[in-house]
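Starting off, we have a lone chain in the form predicted on its own, written out as structure tokens.
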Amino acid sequence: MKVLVTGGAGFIGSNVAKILEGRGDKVFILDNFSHSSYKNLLDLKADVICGDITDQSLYNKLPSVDAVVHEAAITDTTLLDDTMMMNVNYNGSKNVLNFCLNNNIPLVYASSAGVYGESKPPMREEEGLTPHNTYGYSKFLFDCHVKTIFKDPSSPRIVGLRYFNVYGPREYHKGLAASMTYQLYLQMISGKSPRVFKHGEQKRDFIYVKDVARITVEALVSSESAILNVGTGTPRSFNDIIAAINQALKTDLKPDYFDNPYGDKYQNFTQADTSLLSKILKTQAKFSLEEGISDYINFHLEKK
């Protein structure tokens, strides 16, 4: 199978490419390297195409492929340039979609739990779609556009995956946009008290990137088009992350709590309803938070 992975030099994209190559697929990576790292490609054999998904002329130059995994996006929710955010995440994604429609090939794309905003958990795919920043809105709008394609029985399979809070290997280039797991690890490995908002009981549906990448690849053979939550279904607190890192590092560092400066722009609680994921893809996350953090630290971070 020949698969094009947009954003393949990024966090999730490079993990997806790694799995695809591991099962014998030919991988083409499309990336403009503005929010990614060449280091994520050093252990891959993929053909790399340096290009931008917003460039419509690019699509006539792409190789023939059997499917597309679309991970390219601006994921920094603090970006102040709303025009850029919408142009990349919405217009660029429509370009990728049109490429798939024109070539009649399946598309699996990254949506986000950001579409839910402060909706009441557990978040269900057709409920509470109230994004509270431009990033979440860009993902929401593309989901809405994709749903109009679902009505056409002749269209190829399209699966949107609403990733919840992903952490794990190959996120190191993301800086302040990297997961809290990674940022707390960096503080704690240097002997500092981990800093979190008061009082560390905000909860997230944290999911390990190895689960996310595996589920993304499995979605390539989905029997139907759908938009699905990708999370564990089990919300955990930042205090839980600190405890798991302490356990992995064999330390006992206490949290340093401080006031949350983001007010009502901050998601205090996320939890995925994963029943539709289980029904359609027949799969679920396998790593618990403790198992994911242990694997991350012992087999990846400690070897960096």
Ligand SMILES: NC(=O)c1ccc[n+]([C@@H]2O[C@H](COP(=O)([O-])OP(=O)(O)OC[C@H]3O[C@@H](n4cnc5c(N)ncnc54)[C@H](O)[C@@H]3O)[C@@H](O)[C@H]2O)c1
Contents of the next structure:
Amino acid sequence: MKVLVTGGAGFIGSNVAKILEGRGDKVFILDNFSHSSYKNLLDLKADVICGDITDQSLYNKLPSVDAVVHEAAITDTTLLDDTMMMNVNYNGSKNVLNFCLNNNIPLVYASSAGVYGESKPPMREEEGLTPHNTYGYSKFLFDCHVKTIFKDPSSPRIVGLRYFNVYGPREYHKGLAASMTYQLYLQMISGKSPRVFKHGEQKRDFIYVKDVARITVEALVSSESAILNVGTGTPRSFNDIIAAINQALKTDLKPDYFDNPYGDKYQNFTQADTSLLSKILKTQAKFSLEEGISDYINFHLEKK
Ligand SMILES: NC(=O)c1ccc[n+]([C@@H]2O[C@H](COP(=O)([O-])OP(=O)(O)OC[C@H]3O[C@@H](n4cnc5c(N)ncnc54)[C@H](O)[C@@H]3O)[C@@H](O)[C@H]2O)c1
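Pass me the form predicted together with this ligand as well; I've looked at the form predicted on its own already.
Let us now look at the entire complex, which starts with that chain.
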């Protein structure tokens, strides 16, 4: 199978590309390298196309492929340039969708738990769509657009995946937008007390990137079009992450709590309802938080 992975030089996209290549697929990566690392590409054989998804003239120059995984987006949720956020995440995504519709090939794309805002957990795909920021809104608007295409029986399969909080290898280029697990690991490996918002009991649905990438690849052969949550279904606290890192590093560092500056723009609790994921893709996350963090930290320690 020939697969185009947009955002393939980024965190999740490069993990997806790795799995695709591991099973013998030919991968083409399309990325503008605005928020990525070339290091994510060093162990891939993929053909790399340096281009921007908002550039309409790009699409007739792309190679012929059998499917598209669309991960490219502005992923820094604190970015203040709303015009840029909407242009890349909404207009750019519509360009990718049109490429798939014009070529009649399936599309699996990254949506986000950011569409849910503070809605009542567990978050279900059809409920509580109240994004808290322009990032969440850009993902929400594209989901709404895609749903209008679902009604056309002649359209190729389109699967939107609402990833919850993803952590794992290849996220280092993301800086402050990288996962809490990575930020806390960096502090703790250098012997510092891990710093978290008071009092570390905010709960999120943290999912390991190896599960996310595997589920994304499985969605390429979905029997139907759908928008699905991709989480573990089990919310865990920041204090749990600290305990798991302490366990993996064999340390006993105590948290240093501080006030949350984001106020009501902050998602204090996320939990995916994963029943639609089970029903449609017949799959679930396999790594618990402790297993994911242990695998991630072993990966770091092996590289030292
Ligand atoms: N990491 C998470 O926890 C998480 C959670 C929910 C949803 N998502 C979604 O998953 C997808 C992948 O996220 P990630 O964490 O790997 O982020 P990332 O920032 O590492 O990857 C995004 C990639 O897109 C590229 N890109 C940005 N703008 C582009 C453009 N205009 N044209 C071409 N390439 C462009 C960047 O250079 C980068 O390589 C995104 O759509 C994101 O919104 C991620």
